[in-house]
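Here's a solo chain for you in structure tokens, the form predicted together with the partner chain.
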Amino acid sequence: MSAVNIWERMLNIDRRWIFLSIGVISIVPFLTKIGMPVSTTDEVESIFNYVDSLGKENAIFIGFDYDPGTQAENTPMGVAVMRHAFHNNVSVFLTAYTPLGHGMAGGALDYVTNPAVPGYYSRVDFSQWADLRDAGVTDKDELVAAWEAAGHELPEGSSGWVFEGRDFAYLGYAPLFYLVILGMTASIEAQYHQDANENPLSEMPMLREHKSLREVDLAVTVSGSSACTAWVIYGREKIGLPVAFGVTAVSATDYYPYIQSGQIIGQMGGLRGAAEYEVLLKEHGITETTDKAFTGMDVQSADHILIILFIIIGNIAYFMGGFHKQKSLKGRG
């Protein structure tokens, strides 16, 4: 076999071998748990620091503006920010730009409040604390004290109580969402009469304190498309609402100009961005462990090394075989 044939065979390798090697390399780190460190970047730290500066008198929006196709990248971002907000008793509005995002928002909320997930928050549904609400107990500290005085004990392993209507409102999907953002600059309740669980917003304490986007402190849009720009165009530019992005890695480069221009306070780019936020949560003692995004970083690193190797080998074969002098590769027309 001549040397040229070896290079040629390398360049025409059956792509299924590449898929198989990526598959194997993607599974092994999950089982060996190498735990490579993840350093944090300014773009993610700025979001973390901003949310960290908020307290029980503040409110944020988390827009689940993506479909299931990018769930693996986007959901950990929304989950991480939601946990941070709940830890600081910041009220959270959950919205969705698309019908499928409606389910993504609900799924993220269920995950954060799932007792099987470490560091979960114990959820109190809107109807469960109606008596306390009617009695005018809406301050978070007083609410927790009154709730526990009523005989409710925080379950072991739970990070705290979250009350529907005080700590979160699952607003969900609304059509023509850019117009909804615009409308919410005047009144949130005018755009959503009830939440996704059919609870009236007019009776929610968090709506009395945060009537419009002008009384909201941050919008974090977790997006798999250009939907995130709607929050900048209609929220930031209209009323100066601080906006942060959590975007897929594919679109991350498109939105760096918004950081440079100061239109957004920061950006989580892809699974890596979510992992950085998880690391910051752990470093600051907000969570005891990191979550799925951080776990995936070993695999990410291993796969990147493999792909770099493939690119190097492919280029060596291309030049050593003299294919750079030809107009097309043999066997490829």
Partner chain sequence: MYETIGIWVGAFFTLAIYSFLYKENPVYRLAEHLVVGISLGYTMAITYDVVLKPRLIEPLIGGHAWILLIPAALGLLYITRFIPGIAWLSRYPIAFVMGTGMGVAFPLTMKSNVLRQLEAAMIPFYQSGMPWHVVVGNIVLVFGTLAALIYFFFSKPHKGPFFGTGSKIGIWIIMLGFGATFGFTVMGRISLLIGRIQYLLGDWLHLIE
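Please move on to the form predicted alone, as the form predicted together with the partner chain is already shown.
Here we give the lone chain, stripped of any partners or molecules.
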């Protein structure tokens, strides 16, 4: 077989082989962690540092303002911030801009409290600690001590306890959510009489301490659309609520003016932004390992390297086979 025929066959390779190669390369990082380095950026570090400065007297909102179509990018962002808040005993309100986002918020909470996930948090439902609540035990440190004194031992592999109504409130979706944000600047309970599990907000200790958005320290809106800007318009501009964005990679550049103007404290852009936050969590000893976003970046990086390799081989075949000269001669003819 002549050299020209080899180059010609390479240029005319069945595209199914290329698809198969990308498929195989995409599977490898899930079977064995490659761990390609992910450097962190200022816009992600600023969110991390802000959350890291908060403690048990503080509260944040995490808005799951996206649909399943962008779940792969957005969910790891919400999960990472939720883990960080739980580690610092910061109370977390979970909301959603759309009906489908309601399920995204619930799924993220279930993931963080799933015993099958490394570094999970042991969840205590609202009804389970009613006796302690009735006895006036609501401080987190006192609550954990009383709960364990009652015979509850923290499971092996768990990062700690999270109490529904003390550490988190799963509020979910309410119609016309931009008006809900506006209403919560006066009263959260006025917009949500019950949480998604039909627990009364009036009995939740975290609601007694944080009655409105004016008493909340940060809103992190994780969005697959322009829904995130509602938090700026009705939260940041109205009452000065600090806001951070988590957006898809394709829309990340659209929101840089909000960073430059100081309207938001930072931004996670796409899967890369979520992976950066996971790296920061690991570097600061908050989690032992990175999670799905970091693994996803391994997949992306491996695919990109393979595509670049195909491009290089294609160009070598094109020039070594003399096809560029043949094309030039045909053009003259």
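Numbering follows the first chain given and starts at 1. Throughout, rigid core stands for the largest set of C-alpha atoms superposing within 1.5 Å between the two forms. All figures in this text were calculated on a predicted structure; none of them were measured in a lab.
- Remark: the rigid segments turn against one another between these two forms, and the hinge among Ala149, Ile259, Ile34, Ser187 is at Ile34.
- The chain behaves as two rigid parts between these two forms, and the smaller of them turns through 21 degrees against the larger.
- The shift recorded for the CA atom of Asn12 between these two forms is 10.1 Å, with superposition on the rigid core.
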